[in-house]
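We begin with a single chain expressed as C-alpha coordinates, specifically the form predicted alone.
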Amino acid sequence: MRSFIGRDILSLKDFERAEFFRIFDVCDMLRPHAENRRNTDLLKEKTLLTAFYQPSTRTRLATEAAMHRLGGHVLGFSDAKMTRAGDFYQESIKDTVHMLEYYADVIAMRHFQQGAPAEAAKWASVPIINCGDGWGEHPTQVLTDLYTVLKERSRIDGLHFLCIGDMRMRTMHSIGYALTKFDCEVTLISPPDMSPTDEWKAELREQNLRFREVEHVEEAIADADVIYMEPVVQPDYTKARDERGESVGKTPSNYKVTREMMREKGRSDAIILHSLPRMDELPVDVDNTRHARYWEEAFNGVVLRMALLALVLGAVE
(Lines of atoms letter the chains of each structure in order from A and count residues from 1; the text may use other names and numbers.)
(Lines give C-alpha, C1' and ligand atoms only; values in the text may rest on other atoms or scores of the structure.)
Protein backbone atom coordinates (compact mmCIF):
# COMPACT_ATOMS: atom_id res chain seq x y z
CA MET A 1 0.00 0.00 0.00
CA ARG A 2 1.30 3.45 -0.88
CA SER A 3 2.10 5.97 1.82
CA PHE A 4 -0.32 8.87 2.24
CA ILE A 5 2.39 11.27 3.44
CA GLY A 6 2.56 14.25 1.10
CA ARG A 7 0.04 12.69 -1.26
CA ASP A 8 -2.55 14.54 -3.31
CA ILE A 9 -6.14 13.30 -2.88
CA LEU A 10 -7.58 14.02 -6.31
CA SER A 11 -9.61 10.99 -7.40
CA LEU A 12 -10.87 7.64 -6.14
CA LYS A 13 -10.29 6.06 -9.53
CA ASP A 14 -6.81 4.89 -8.62
CA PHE A 15 -7.40 4.10 -4.94
CA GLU A 16 -6.47 0.61 -3.80
CA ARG A 17 -8.92 -1.37 -1.71
CA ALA A 18 -6.53 -1.48 1.25
CA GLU A 19 -6.24 2.32 1.18
CA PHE A 20 -9.94 2.75 1.92
CA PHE A 21 -9.64 0.60 5.03
CA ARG A 22 -6.46 2.35 6.16
CA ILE A 23 -8.31 5.67 6.09
CA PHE A 24 -11.27 4.12 7.93
CA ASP A 25 -8.94 2.71 10.62
CA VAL A 26 -7.52 6.19 11.22
CA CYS A 27 -11.07 7.55 11.34
CA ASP A 28 -11.84 5.17 14.20
CA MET A 29 -8.63 6.18 15.98
CA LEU A 30 -9.45 9.91 15.80
CA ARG A 31 -13.23 9.65 16.14
CA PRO A 32 -13.30 10.15 19.95
CA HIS A 33 -11.97 13.70 19.55
CA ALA A 34 -14.95 14.66 17.38
CA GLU A 35 -17.44 12.75 19.53
CA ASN A 36 -16.24 14.44 22.72
CA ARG A 37 -15.90 17.85 21.05
CA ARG A 38 -12.31 18.22 22.16
CA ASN A 39 -9.20 19.11 20.23
CA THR A 40 -5.86 17.37 20.06
CA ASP A 41 -2.45 18.83 19.23
CA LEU A 42 -1.64 16.29 16.51
CA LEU A 43 -1.26 18.99 13.83
CA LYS A 44 -0.49 21.98 16.05
CA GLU A 45 2.41 23.06 13.83
CA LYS A 46 0.51 22.70 10.53
CA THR A 47 -1.71 25.03 8.51
CA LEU A 48 -4.58 24.21 6.15
CA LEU A 49 -5.57 26.59 3.36
CA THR A 50 -9.09 26.27 1.93
CA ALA A 51 -9.33 27.56 -1.65
CA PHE A 52 -13.03 27.40 -2.48
CA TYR A 53 -14.01 28.83 -5.86
CA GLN A 54 -17.59 27.52 -5.43
CA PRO A 55 -20.07 27.87 -2.57
CA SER A 56 -19.86 25.22 0.12
CA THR A 57 -21.34 24.61 3.53
CA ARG A 58 -20.53 21.09 4.68
CA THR A 59 -17.33 20.36 2.78
CA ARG A 60 -15.50 23.57 3.63
CA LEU A 61 -16.64 23.79 7.24
CA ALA A 62 -16.11 20.08 7.90
CA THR A 63 -12.59 20.33 6.50
CA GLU A 64 -11.83 23.40 8.59
CA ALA A 65 -13.42 21.83 11.68
CA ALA A 66 -11.28 18.74 11.15
CA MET A 67 -8.11 20.84 11.14
CA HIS A 68 -9.19 22.66 14.29
CA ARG A 69 -9.94 19.34 16.02
CA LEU A 70 -6.37 18.29 15.20
CA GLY A 71 -4.97 21.49 16.69
CA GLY A 72 -3.92 23.02 13.38
CA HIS A 73 -4.42 26.44 11.84
CA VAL A 74 -6.79 27.45 9.04
CA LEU A 75 -6.88 30.24 6.48
CA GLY A 76 -8.32 30.63 3.01
CA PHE A 77 -11.18 31.99 0.96
CA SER A 78 -14.72 30.83 0.22
CA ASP A 79 -15.57 33.18 -2.64
CA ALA A 80 -13.31 33.50 -5.65
CA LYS A 81 -14.75 36.97 -6.35
CA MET A 82 -12.89 38.19 -3.30
CA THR A 83 -9.55 37.10 -4.77
CA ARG A 84 -7.42 38.01 -7.78
CA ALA A 85 -8.48 34.64 -9.21
CA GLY A 86 -12.02 35.92 -9.57
CA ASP A 87 -11.71 39.63 -10.23
CA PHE A 88 -10.54 41.62 -13.27
CA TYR A 89 -7.20 39.79 -13.46
CA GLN A 90 -8.62 36.23 -13.54
CA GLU A 91 -5.33 34.91 -12.19
CA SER A 92 -4.45 31.42 -13.42
CA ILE A 93 -4.54 28.33 -11.22
CA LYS A 94 -0.79 27.98 -11.72
CA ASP A 95 -0.03 31.48 -10.44
CA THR A 96 -2.52 31.31 -7.60
CA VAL A 97 -1.49 27.90 -6.28
CA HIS A 98 2.24 28.51 -6.78
CA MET A 99 1.74 31.40 -4.37
CA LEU A 100 -0.65 29.69 -1.94
CA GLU A 101 1.77 26.82 -1.34
CA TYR A 102 3.95 29.21 0.67
CA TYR A 103 1.12 29.99 3.05
CA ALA A 104 0.13 26.50 4.21
CA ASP A 105 1.12 22.84 4.50
CA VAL A 106 -1.93 21.47 2.67
CA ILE A 107 -4.51 23.01 0.32
CA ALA A 108 -8.15 21.89 0.13
CA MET A 109 -9.65 23.08 -3.16
CA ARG A 110 -13.14 23.25 -4.62
CA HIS A 111 -13.46 24.54 -8.16
CA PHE A 112 -16.13 24.78 -10.84
CA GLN A 113 -13.64 23.62 -13.48
CA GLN A 114 -13.21 19.86 -13.81
CA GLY A 115 -9.55 18.95 -13.34
CA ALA A 116 -8.63 22.17 -11.52
CA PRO A 117 -7.28 20.42 -8.38
CA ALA A 118 -5.19 18.13 -10.59
CA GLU A 119 -3.83 21.20 -12.38
CA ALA A 120 -3.09 22.78 -8.99
CA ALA A 121 -1.20 19.65 -7.92
CA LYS A 122 1.20 20.13 -10.83
CA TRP A 123 2.38 23.45 -9.40
CA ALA A 124 2.11 22.94 -5.64
CA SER A 125 4.79 21.39 -3.46
CA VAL A 126 2.20 20.73 -0.74
CA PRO A 127 -0.65 18.16 -0.92
CA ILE A 128 -3.83 19.15 -2.75
CA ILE A 129 -7.15 17.70 -1.57
CA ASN A 130 -9.95 17.76 -4.13
CA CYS A 131 -13.13 19.01 -2.45
CA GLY A 132 -15.17 18.86 -5.66
CA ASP A 133 -14.21 19.85 -9.19
CA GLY A 134 -17.04 20.73 -11.56
CA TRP A 135 -18.62 17.57 -12.91
CA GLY A 136 -15.44 15.65 -12.05
CA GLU A 137 -15.13 13.99 -8.65
CA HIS A 138 -15.66 14.57 -4.94
CA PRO A 139 -13.41 12.05 -3.18
CA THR A 140 -13.70 13.38 0.38
CA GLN A 141 -17.51 13.22 0.26
CA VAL A 142 -17.59 9.64 -1.02
CA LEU A 143 -14.97 8.49 1.48
CA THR A 144 -17.29 9.99 4.11
CA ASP A 145 -20.25 8.14 2.61
CA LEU A 146 -18.50 4.76 2.59
CA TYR A 147 -17.21 5.25 6.13
CA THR A 148 -20.80 5.95 7.16
CA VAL A 149 -21.97 2.75 5.47
CA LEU A 150 -19.25 0.78 7.25
CA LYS A 151 -20.22 2.21 10.65
CA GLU A 152 -23.95 1.74 10.11
CA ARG A 153 -23.95 -1.65 8.35
CA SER A 154 -20.62 -3.08 9.58
CA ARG A 155 -19.57 -3.88 6.01
CA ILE A 156 -19.51 -2.58 2.46
CA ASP A 157 -19.03 -5.84 0.59
CA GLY A 158 -22.24 -7.66 -0.26
CA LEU A 159 -24.49 -4.61 -0.11
CA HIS A 160 -26.75 -3.38 -2.90
CA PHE A 161 -26.43 0.35 -3.58
CA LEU A 162 -29.27 2.27 -5.19
CA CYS A 163 -27.93 5.54 -6.64
CA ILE A 164 -30.61 8.09 -7.51
CA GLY A 165 -29.98 11.45 -9.14
CA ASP A 166 -27.90 13.19 -11.75
CA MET A 167 -25.25 10.69 -12.89
CA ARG A 168 -23.12 13.53 -14.24
CA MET A 169 -22.45 14.67 -10.67
CA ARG A 170 -19.03 14.43 -9.12
CA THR A 171 -20.30 12.41 -6.17
CA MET A 172 -21.81 9.81 -8.50
CA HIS A 173 -18.54 9.52 -10.40
CA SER A 174 -16.56 9.06 -7.20
CA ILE A 175 -18.88 6.49 -5.66
CA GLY A 176 -18.88 4.52 -8.90
CA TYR A 177 -15.09 4.40 -8.95
CA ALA A 178 -14.94 3.56 -5.24
CA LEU A 179 -17.41 0.69 -5.42
CA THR A 180 -15.33 -1.05 -8.07
CA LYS A 181 -13.06 -2.01 -5.16
CA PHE A 182 -15.85 -3.75 -3.24
CA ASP A 183 -18.13 -6.71 -3.86
CA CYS A 184 -21.28 -4.71 -4.43
CA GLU A 185 -24.18 -4.47 -6.84
CA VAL A 186 -25.36 -1.05 -7.95
CA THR A 187 -28.60 0.22 -9.50
CA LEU A 188 -28.58 3.62 -11.19
CA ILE A 189 -31.66 5.81 -11.66
CA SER A 190 -31.52 9.17 -13.42
CA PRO A 191 -33.44 11.32 -15.91
CA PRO A 192 -32.48 10.61 -19.53
CA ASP A 193 -30.66 13.91 -19.91
CA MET A 194 -28.67 13.18 -16.73
CA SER A 195 -27.88 9.54 -17.49
CA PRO A 196 -24.41 8.00 -17.11
CA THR A 197 -22.04 8.68 -19.97
CA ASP A 198 -20.89 5.77 -22.12
CA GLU A 199 -17.32 6.57 -21.13
CA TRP A 200 -18.05 6.33 -17.40
CA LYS A 201 -20.01 3.10 -17.80
CA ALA A 202 -17.15 1.62 -19.81
CA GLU A 203 -14.74 2.49 -17.00
CA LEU A 204 -16.98 0.78 -14.44
CA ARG A 205 -17.31 -2.33 -16.58
CA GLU A 206 -13.54 -2.50 -17.04
CA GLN A 207 -13.29 -2.72 -13.26
CA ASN A 208 -16.03 -5.41 -13.11
CA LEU A 209 -18.58 -3.36 -11.21
CA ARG A 210 -21.99 -5.02 -11.48
CA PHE A 211 -24.56 -2.36 -12.23
CA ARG A 212 -27.87 -1.87 -14.00
CA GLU A 213 -30.04 1.07 -14.96
CA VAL A 214 -33.78 1.38 -14.30
CA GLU A 215 -36.27 4.19 -14.89
CA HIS A 216 -38.19 4.41 -11.60
CA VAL A 217 -37.13 4.14 -7.99
CA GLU A 218 -40.03 1.77 -7.26
CA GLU A 219 -38.40 -0.81 -9.56
CA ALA A 220 -35.36 -1.12 -7.30
CA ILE A 221 -36.19 0.13 -3.81
CA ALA A 222 -36.94 -3.36 -2.47
CA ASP A 223 -33.41 -4.55 -3.29
CA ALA A 224 -31.53 -1.61 -1.82
CA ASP A 225 -29.39 -1.83 1.32
CA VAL A 226 -28.01 1.68 0.79
CA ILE A 227 -30.01 4.40 -0.95
CA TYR A 228 -27.60 7.05 -2.19
CA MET A 229 -29.35 10.25 -3.28
CA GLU A 230 -28.53 13.48 -5.06
CA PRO A 231 -30.93 16.06 -6.54
CA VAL A 232 -32.02 16.04 -10.15
CA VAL A 233 -33.04 19.70 -9.78
CA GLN A 234 -29.75 21.50 -9.30
CA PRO A 235 -27.32 24.17 -10.54
CA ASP A 236 -24.73 23.95 -13.28
CA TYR A 237 -21.55 22.74 -11.58
CA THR A 238 -19.36 24.23 -14.28
CA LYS A 239 -20.14 27.73 -12.98
CA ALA A 240 -18.80 29.52 -9.95
CA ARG A 241 -22.30 30.13 -8.58
CA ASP A 242 -25.95 29.59 -9.50
CA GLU A 243 -27.82 32.69 -10.58
CA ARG A 244 -30.95 31.17 -12.10
CA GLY A 245 -33.31 33.26 -9.97
CA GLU A 246 -36.64 31.80 -8.88
CA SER A 247 -37.15 29.31 -11.73
CA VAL A 248 -36.64 26.04 -9.87
CA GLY A 249 -38.43 22.92 -11.06
CA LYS A 250 -39.97 20.04 -9.10
CA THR A 251 -38.58 16.53 -8.82
CA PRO A 252 -40.55 13.87 -10.75
CA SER A 253 -41.76 10.93 -8.66
CA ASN A 254 -39.31 8.61 -10.47
CA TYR A 255 -36.46 10.13 -8.48
CA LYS A 256 -38.06 10.72 -5.08
CA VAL A 257 -37.86 8.61 -1.92
CA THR A 258 -40.72 9.12 0.53
CA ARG A 259 -41.56 7.80 3.97
CA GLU A 260 -44.52 5.90 2.54
CA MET A 261 -42.37 4.25 -0.11
CA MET A 262 -39.85 3.11 2.48
CA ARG A 263 -42.59 1.71 4.71
CA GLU A 264 -44.38 -0.15 1.94
CA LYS A 265 -41.53 -1.26 -0.33
CA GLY A 266 -38.14 -0.60 1.23
CA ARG A 267 -36.04 -3.00 3.26
CA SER A 268 -36.50 -2.57 6.97
CA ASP A 269 -32.76 -2.11 7.52
CA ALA A 270 -32.05 0.06 4.46
CA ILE A 271 -30.24 3.32 5.10
CA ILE A 272 -30.55 6.58 3.15
CA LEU A 273 -27.54 8.78 2.46
CA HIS A 274 -27.68 12.27 1.00
CA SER A 275 -24.70 14.63 0.92
CA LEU A 276 -27.08 17.63 0.99
CA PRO A 277 -28.35 20.19 0.22
CA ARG A 278 -31.60 18.61 -0.90
CA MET A 279 -34.52 19.84 -2.91
CA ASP A 280 -37.86 17.97 -2.83
CA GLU A 281 -36.43 14.54 -3.75
CA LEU A 282 -36.18 13.61 -0.06
CA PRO A 283 -39.09 15.01 2.00
CA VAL A 284 -38.30 16.14 5.53
CA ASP A 285 -40.67 13.58 7.06
CA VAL A 286 -38.11 10.91 6.15
CA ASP A 287 -35.75 12.51 8.68
CA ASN A 288 -37.49 10.90 11.63
CA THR A 289 -37.45 7.37 10.22
CA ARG A 290 -34.90 4.69 11.08
CA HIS A 291 -33.59 4.87 7.51
CA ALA A 292 -32.15 8.40 7.64
CA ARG A 293 -28.36 8.53 8.05
CA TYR A 294 -27.49 11.88 6.48
CA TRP A 295 -26.98 13.61 9.82
CA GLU A 296 -24.54 10.87 10.85
CA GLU A 297 -23.01 11.33 7.42
CA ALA A 298 -22.44 15.02 8.19
CA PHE A 299 -20.71 14.21 11.48
CA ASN A 300 -18.57 11.57 9.82
CA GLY A 301 -17.44 14.20 7.33
CA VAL A 302 -15.41 15.83 10.09
CA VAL A 303 -13.96 12.50 11.23
CA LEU A 304 -13.02 11.45 7.70
CA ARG A 305 -11.29 14.73 6.94
CA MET A 306 -9.41 14.52 10.25
CA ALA A 307 -8.07 11.17 9.09
CA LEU A 308 -7.09 12.47 5.65
CA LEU A 309 -5.30 15.51 7.05
CA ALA A 310 -3.46 13.43 9.62
CA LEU A 311 -2.37 10.97 6.94
CA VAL A 312 -1.22 13.39 4.24
CA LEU A 313 0.60 15.56 6.76
CA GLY A 314 2.39 12.59 8.29
CA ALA A 315 0.92 12.74 11.79
CA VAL A 316 0.01 9.07 11.42
CA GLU A 317 1.45 6.53 8.99
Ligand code: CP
Contents of the next structure:
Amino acid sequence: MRSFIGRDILSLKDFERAEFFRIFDVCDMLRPHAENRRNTDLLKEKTLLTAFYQPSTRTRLATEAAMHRLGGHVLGFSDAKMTRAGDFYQESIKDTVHMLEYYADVIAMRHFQQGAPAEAAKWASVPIINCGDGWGEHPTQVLTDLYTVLKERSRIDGLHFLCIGDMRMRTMHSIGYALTKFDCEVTLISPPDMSPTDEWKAELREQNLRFREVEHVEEAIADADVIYMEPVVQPDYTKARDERGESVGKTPSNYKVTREMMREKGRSDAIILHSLPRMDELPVDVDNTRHARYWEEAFNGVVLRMALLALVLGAVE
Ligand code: CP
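Hand over the structure of the form predicted together with this ligand; the form predicted alone is what we had up.
Let us now look at the entire complex, which starts with that chain.
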Protein backbone atom coordinates (compact mmCIF):
# COMPACT_ATOMS: atom_id res chain seq x y z
CA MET A 1 0.00 0.00 0.00
CA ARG A 2 1.30 3.48 -0.84
CA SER A 3 2.05 5.88 1.98
CA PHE A 4 -0.39 8.73 2.48
CA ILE A 5 2.31 11.10 3.72
CA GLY A 6 2.48 14.16 1.49
CA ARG A 7 -0.08 12.69 -0.90
CA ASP A 8 -2.72 14.65 -2.81
CA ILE A 9 -6.27 13.36 -2.37
CA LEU A 10 -7.75 14.23 -5.77
CA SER A 11 -9.78 11.25 -6.94
CA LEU A 12 -10.98 7.85 -5.74
CA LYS A 13 -10.32 6.40 -9.17
CA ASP A 14 -6.78 5.41 -8.25
CA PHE A 15 -7.46 4.33 -4.66
CA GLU A 16 -6.50 0.79 -3.73
CA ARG A 17 -8.87 -1.35 -1.69
CA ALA A 18 -6.43 -1.54 1.24
CA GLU A 19 -6.19 2.26 1.29
CA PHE A 20 -9.91 2.62 2.02
CA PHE A 21 -9.56 0.31 5.01
CA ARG A 22 -6.40 2.07 6.23
CA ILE A 23 -8.29 5.39 6.29
CA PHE A 24 -11.24 3.77 8.08
CA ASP A 25 -8.86 2.27 10.71
CA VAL A 26 -7.41 5.71 11.38
CA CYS A 27 -10.97 7.07 11.62
CA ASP A 28 -11.69 4.55 14.38
CA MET A 29 -8.46 5.50 16.13
CA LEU A 30 -9.24 9.25 16.14
CA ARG A 31 -13.01 9.00 16.56
CA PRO A 32 -12.98 9.22 20.39
CA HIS A 33 -11.58 12.78 20.21
CA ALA A 34 -14.61 13.86 18.18
CA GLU A 35 -17.08 11.81 20.23
CA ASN A 36 -15.79 13.25 23.50
CA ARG A 37 -15.41 16.75 22.05
CA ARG A 38 -11.83 16.77 23.30
CA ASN A 39 -9.18 18.30 21.07
CA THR A 40 -5.80 16.64 20.84
CA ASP A 41 -2.41 18.14 19.91
CA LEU A 42 -1.54 15.64 17.18
CA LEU A 43 -1.20 18.37 14.50
CA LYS A 44 -0.25 21.30 16.71
CA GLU A 45 2.73 22.11 14.46
CA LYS A 46 0.63 22.11 11.27
CA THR A 47 -1.63 24.54 9.41
CA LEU A 48 -4.55 23.85 7.06
CA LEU A 49 -5.60 26.33 4.38
CA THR A 50 -9.14 26.07 3.00
CA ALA A 51 -9.47 27.58 -0.50
CA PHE A 52 -13.17 27.43 -1.34
CA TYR A 53 -14.21 28.94 -4.67
CA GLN A 54 -17.78 27.63 -4.29
CA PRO A 55 -20.28 27.68 -1.41
CA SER A 56 -20.09 24.92 1.18
CA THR A 57 -21.50 24.29 4.65
CA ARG A 58 -20.37 20.76 5.49
CA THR A 59 -17.16 20.12 3.60
CA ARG A 60 -15.31 23.29 4.57
CA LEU A 61 -16.48 23.43 8.14
CA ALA A 62 -16.00 19.70 8.76
CA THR A 63 -12.44 19.94 7.40
CA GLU A 64 -11.72 22.98 9.56
CA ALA A 65 -13.37 21.35 12.60
CA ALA A 66 -11.21 18.27 12.00
CA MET A 67 -8.05 20.38 12.02
CA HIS A 68 -9.13 22.11 15.23
CA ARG A 69 -9.87 18.73 16.86
CA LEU A 70 -6.30 17.70 16.03
CA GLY A 71 -4.85 20.88 17.56
CA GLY A 72 -3.77 22.38 14.21
CA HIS A 73 -4.18 25.88 12.81
CA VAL A 74 -6.64 26.98 10.12
CA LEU A 75 -6.81 29.88 7.66
CA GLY A 76 -8.42 30.37 4.29
CA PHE A 77 -11.24 31.88 2.28
CA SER A 78 -14.80 30.79 1.64
CA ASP A 79 -15.54 33.37 -1.06
CA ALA A 80 -12.99 33.81 -3.83
CA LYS A 81 -14.56 37.19 -4.70
CA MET A 82 -12.64 38.58 -1.74
CA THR A 83 -9.35 37.34 -3.21
CA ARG A 84 -7.44 38.27 -6.37
CA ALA A 85 -8.60 34.98 -7.91
CA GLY A 86 -12.17 36.25 -7.91
CA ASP A 87 -11.77 39.95 -8.72
CA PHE A 88 -10.49 41.98 -11.64
CA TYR A 89 -7.27 39.99 -11.79
CA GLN A 90 -8.82 36.50 -12.00
CA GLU A 91 -5.48 35.23 -10.71
CA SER A 92 -4.66 31.78 -12.04
CA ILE A 93 -4.64 28.58 -10.00
CA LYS A 94 -0.89 28.37 -10.60
CA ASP A 95 -0.10 31.84 -9.24
CA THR A 96 -2.57 31.48 -6.37
CA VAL A 97 -1.24 28.13 -5.24
CA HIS A 98 2.37 29.35 -5.46
CA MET A 99 1.35 31.81 -2.72
CA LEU A 100 -0.85 29.53 -0.64
CA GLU A 101 1.76 26.79 -0.35
CA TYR A 102 3.87 29.13 1.80
CA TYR A 103 0.99 29.82 4.17
CA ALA A 104 0.07 26.26 5.18
CA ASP A 105 1.10 22.59 5.22
CA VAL A 106 -2.00 21.25 3.43
CA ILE A 107 -4.59 22.91 1.17
CA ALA A 108 -8.24 21.81 1.00
CA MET A 109 -9.79 23.15 -2.21
CA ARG A 110 -13.30 23.33 -3.64
CA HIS A 111 -13.62 24.75 -7.14
CA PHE A 112 -16.28 25.12 -9.82
CA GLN A 113 -13.86 23.95 -12.53
CA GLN A 114 -13.39 20.22 -12.90
CA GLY A 115 -9.69 19.46 -12.51
CA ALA A 116 -8.80 22.65 -10.61
CA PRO A 117 -7.46 20.77 -7.53
CA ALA A 118 -5.39 18.55 -9.86
CA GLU A 119 -4.01 21.69 -11.51
CA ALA A 120 -3.23 23.09 -8.03
CA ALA A 121 -1.42 19.87 -7.13
CA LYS A 122 0.94 20.41 -10.07
CA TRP A 123 2.18 23.65 -8.55
CA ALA A 124 1.90 23.07 -4.78
CA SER A 125 4.65 21.52 -2.70
CA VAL A 126 2.06 20.65 -0.02
CA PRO A 127 -0.79 18.10 -0.31
CA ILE A 128 -4.00 19.21 -2.02
CA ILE A 129 -7.31 17.71 -0.85
CA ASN A 130 -10.09 17.89 -3.44
CA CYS A 131 -13.23 19.06 -1.64
CA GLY A 132 -15.36 18.94 -4.80
CA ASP A 133 -14.44 20.13 -8.33
CA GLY A 134 -17.23 21.06 -10.73
CA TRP A 135 -18.89 17.89 -11.95
CA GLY A 136 -15.63 16.03 -11.28
CA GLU A 137 -15.27 14.24 -7.96
CA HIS A 138 -15.88 14.64 -4.23
CA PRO A 139 -13.53 12.12 -2.61
CA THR A 140 -13.80 13.24 1.02
CA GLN A 141 -17.61 13.05 0.90
CA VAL A 142 -17.61 9.53 -0.52
CA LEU A 143 -14.96 8.33 1.95
CA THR A 144 -17.31 9.69 4.63
CA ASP A 145 -20.24 7.84 3.05
CA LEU A 146 -18.41 4.52 2.89
CA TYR A 147 -17.08 4.89 6.44
CA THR A 148 -20.70 5.48 7.51
CA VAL A 149 -21.81 2.32 5.68
CA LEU A 150 -19.06 0.34 7.40
CA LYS A 151 -20.03 1.66 10.84
CA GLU A 152 -23.76 1.18 10.32
CA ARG A 153 -23.76 -2.16 8.44
CA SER A 154 -20.39 -3.60 9.60
CA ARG A 155 -19.37 -4.25 5.99
CA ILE A 156 -19.36 -2.78 2.51
CA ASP A 157 -18.85 -5.97 0.47
CA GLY A 158 -22.04 -7.81 -0.37
CA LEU A 159 -24.32 -4.77 -0.11
CA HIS A 160 -26.56 -3.51 -2.91
CA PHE A 161 -26.29 0.25 -3.47
CA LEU A 162 -29.17 2.17 -5.02
CA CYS A 163 -27.87 5.52 -6.29
CA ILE A 164 -30.63 8.04 -7.04
CA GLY A 165 -30.13 11.50 -8.52
CA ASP A 166 -28.09 13.43 -11.03
CA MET A 167 -25.43 11.04 -12.31
CA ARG A 168 -23.29 13.96 -13.51
CA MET A 169 -22.68 14.89 -9.88
CA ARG A 170 -19.23 14.66 -8.37
CA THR A 171 -20.41 12.44 -5.53
CA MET A 172 -21.86 9.95 -8.01
CA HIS A 173 -18.60 9.83 -9.95
CA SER A 174 -16.59 9.23 -6.78
CA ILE A 175 -18.91 6.57 -5.37
CA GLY A 176 -18.88 4.73 -8.69
CA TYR A 177 -15.08 4.67 -8.74
CA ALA A 178 -14.91 3.69 -5.05
CA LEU A 179 -17.38 0.81 -5.37
CA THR A 180 -15.26 -0.81 -8.08
CA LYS A 181 -12.96 -1.82 -5.20
CA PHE A 182 -15.77 -3.60 -3.30
CA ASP A 183 -17.97 -6.59 -4.03
CA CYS A 184 -21.17 -4.60 -4.49
CA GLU A 185 -24.05 -4.43 -6.92
CA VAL A 186 -25.18 -0.98 -7.92
CA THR A 187 -28.44 0.32 -9.38
CA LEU A 188 -28.51 3.83 -10.89
CA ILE A 189 -31.62 5.98 -11.30
CA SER A 190 -31.52 9.43 -12.88
CA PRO A 191 -33.58 11.66 -15.16
CA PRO A 192 -32.66 11.16 -18.83
CA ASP A 193 -30.97 14.57 -19.04
CA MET A 194 -28.86 13.72 -15.96
CA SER A 195 -27.94 10.20 -16.96
CA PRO A 196 -24.45 8.74 -16.51
CA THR A 197 -21.98 9.60 -19.24
CA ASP A 198 -20.83 6.82 -21.57
CA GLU A 199 -17.26 7.57 -20.52
CA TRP A 200 -18.00 7.04 -16.80
CA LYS A 201 -19.97 3.84 -17.47
CA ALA A 202 -17.12 2.50 -19.60
CA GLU A 203 -14.68 3.19 -16.75
CA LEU A 204 -16.94 1.34 -14.28
CA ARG A 205 -17.33 -1.63 -16.63
CA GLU A 206 -13.59 -1.70 -17.23
CA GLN A 207 -13.16 -2.06 -13.44
CA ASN A 208 -15.79 -4.87 -13.32
CA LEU A 209 -18.45 -2.98 -11.35
CA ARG A 210 -21.81 -4.75 -11.65
CA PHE A 211 -24.40 -2.04 -12.28
CA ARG A 212 -27.71 -1.55 -14.02
CA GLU A 213 -29.90 1.45 -14.77
CA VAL A 214 -33.64 1.67 -14.03
CA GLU A 215 -36.19 4.43 -14.49
CA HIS A 216 -38.16 4.52 -11.23
CA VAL A 217 -37.04 4.10 -7.65
CA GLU A 218 -39.95 1.69 -7.10
CA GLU A 219 -38.32 -0.80 -9.49
CA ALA A 220 -35.28 -1.16 -7.24
CA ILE A 221 -36.04 -0.06 -3.69
CA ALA A 222 -36.77 -3.61 -2.48
CA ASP A 223 -33.22 -4.72 -3.43
CA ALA A 224 -31.38 -1.85 -1.77
CA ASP A 225 -29.23 -2.15 1.35
CA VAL A 226 -27.83 1.37 0.94
CA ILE A 227 -29.91 4.11 -0.66
CA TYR A 228 -27.57 6.85 -1.83
CA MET A 229 -29.40 10.05 -2.69
CA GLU A 230 -28.63 13.34 -4.38
CA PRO A 231 -31.02 16.02 -5.64
CA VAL A 232 -32.15 16.27 -9.23
CA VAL A 233 -33.24 19.87 -8.54
CA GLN A 234 -29.95 21.60 -7.94
CA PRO A 235 -27.53 24.36 -8.96
CA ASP A 236 -25.07 24.31 -11.82
CA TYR A 237 -21.85 23.01 -10.25
CA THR A 238 -19.73 24.57 -12.99
CA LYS A 239 -20.57 28.07 -11.71
CA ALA A 240 -18.86 29.82 -8.80
CA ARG A 241 -22.33 30.55 -7.40
CA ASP A 242 -25.77 29.68 -8.75
CA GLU A 243 -28.57 31.55 -6.96
CA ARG A 244 -32.00 29.96 -6.75
CA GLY A 245 -34.25 31.34 -9.53
CA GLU A 246 -37.87 32.41 -9.25
CA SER A 247 -39.20 29.01 -10.20
CA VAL A 248 -37.54 25.94 -8.86
CA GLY A 249 -38.70 22.55 -10.07
CA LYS A 250 -40.20 19.76 -8.01
CA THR A 251 -38.61 16.34 -7.93
CA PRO A 252 -40.60 13.73 -9.93
CA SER A 253 -41.66 10.67 -7.91
CA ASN A 254 -39.13 8.50 -9.83
CA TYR A 255 -36.31 10.10 -7.86
CA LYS A 256 -37.90 10.51 -4.41
CA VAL A 257 -37.74 8.28 -1.35
CA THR A 258 -40.58 8.68 1.13
CA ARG A 259 -41.42 7.24 4.53
CA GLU A 260 -44.39 5.35 3.01
CA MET A 261 -42.20 3.85 0.30
CA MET A 262 -39.70 2.62 2.88
CA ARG A 263 -42.49 1.12 5.00
CA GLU A 264 -44.19 -0.66 2.11
CA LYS A 265 -41.31 -1.62 -0.18
CA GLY A 266 -37.94 -0.95 1.44
CA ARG A 267 -35.77 -3.51 3.18
CA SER A 268 -36.21 -3.44 6.92
CA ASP A 269 -32.50 -2.82 7.50
CA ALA A 270 -31.86 -0.49 4.53
CA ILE A 271 -30.02 2.73 5.31
CA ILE A 272 -30.42 6.06 3.54
CA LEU A 273 -27.42 8.32 2.91
CA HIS A 274 -27.55 11.86 1.53
CA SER A 275 -24.56 14.18 1.32
CA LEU A 276 -26.92 17.17 1.78
CA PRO A 277 -28.15 19.82 1.17
CA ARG A 278 -31.44 18.26 0.04
CA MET A 279 -34.42 19.52 -1.86
CA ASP A 280 -37.77 17.68 -1.88
CA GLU A 281 -36.34 14.28 -2.97
CA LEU A 282 -36.02 13.27 0.70
CA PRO A 283 -38.93 14.58 2.80
CA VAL A 284 -38.07 15.56 6.38
CA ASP A 285 -40.43 12.95 7.82
CA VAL A 286 -37.90 10.30 6.76
CA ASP A 287 -35.44 11.81 9.26
CA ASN A 288 -36.79 10.04 12.30
CA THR A 289 -37.16 6.63 10.67
CA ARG A 290 -34.60 3.93 11.46
CA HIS A 291 -33.35 4.18 7.86
CA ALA A 292 -31.92 7.70 8.02
CA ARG A 293 -28.15 7.90 8.48
CA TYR A 294 -27.33 11.33 7.05
CA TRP A 295 -26.81 12.93 10.47
CA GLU A 296 -24.37 10.16 11.37
CA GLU A 297 -22.68 10.95 8.06
CA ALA A 298 -22.33 14.58 9.16
CA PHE A 299 -20.49 13.51 12.33
CA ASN A 300 -18.42 10.97 10.42
CA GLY A 301 -17.45 13.75 8.03
CA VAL A 302 -15.40 15.35 10.78
CA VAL A 303 -13.82 12.03 11.81
CA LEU A 304 -12.96 11.17 8.20
CA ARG A 305 -11.25 14.52 7.61
CA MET A 306 -9.33 14.08 10.89
CA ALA A 307 -8.02 10.78 9.55
CA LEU A 308 -7.09 12.22 6.14
CA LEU A 309 -5.29 15.22 7.63
CA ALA A 310 -3.41 13.03 10.11
CA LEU A 311 -2.39 10.67 7.28
CA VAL A 312 -1.28 13.20 4.65
CA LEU A 313 0.56 15.27 7.27
CA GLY A 314 2.37 12.20 8.59
CA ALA A 315 1.00 12.26 12.15
CA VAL A 316 0.10 8.59 11.66
CA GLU A 317 1.82 6.22 9.23
N1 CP B 1 -21.93 17.42 1.20
C2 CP B 1 -21.43 18.60 0.77
O3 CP B 1 -20.53 18.67 -0.08
O4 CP B 1 -22.00 19.68 1.38
P5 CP B 1 -21.48 21.17 1.26
O6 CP B 1 -21.72 21.62 -0.16
O7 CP B 1 -22.29 21.95 2.26
O8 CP B 1 -20.01 21.18 1.58
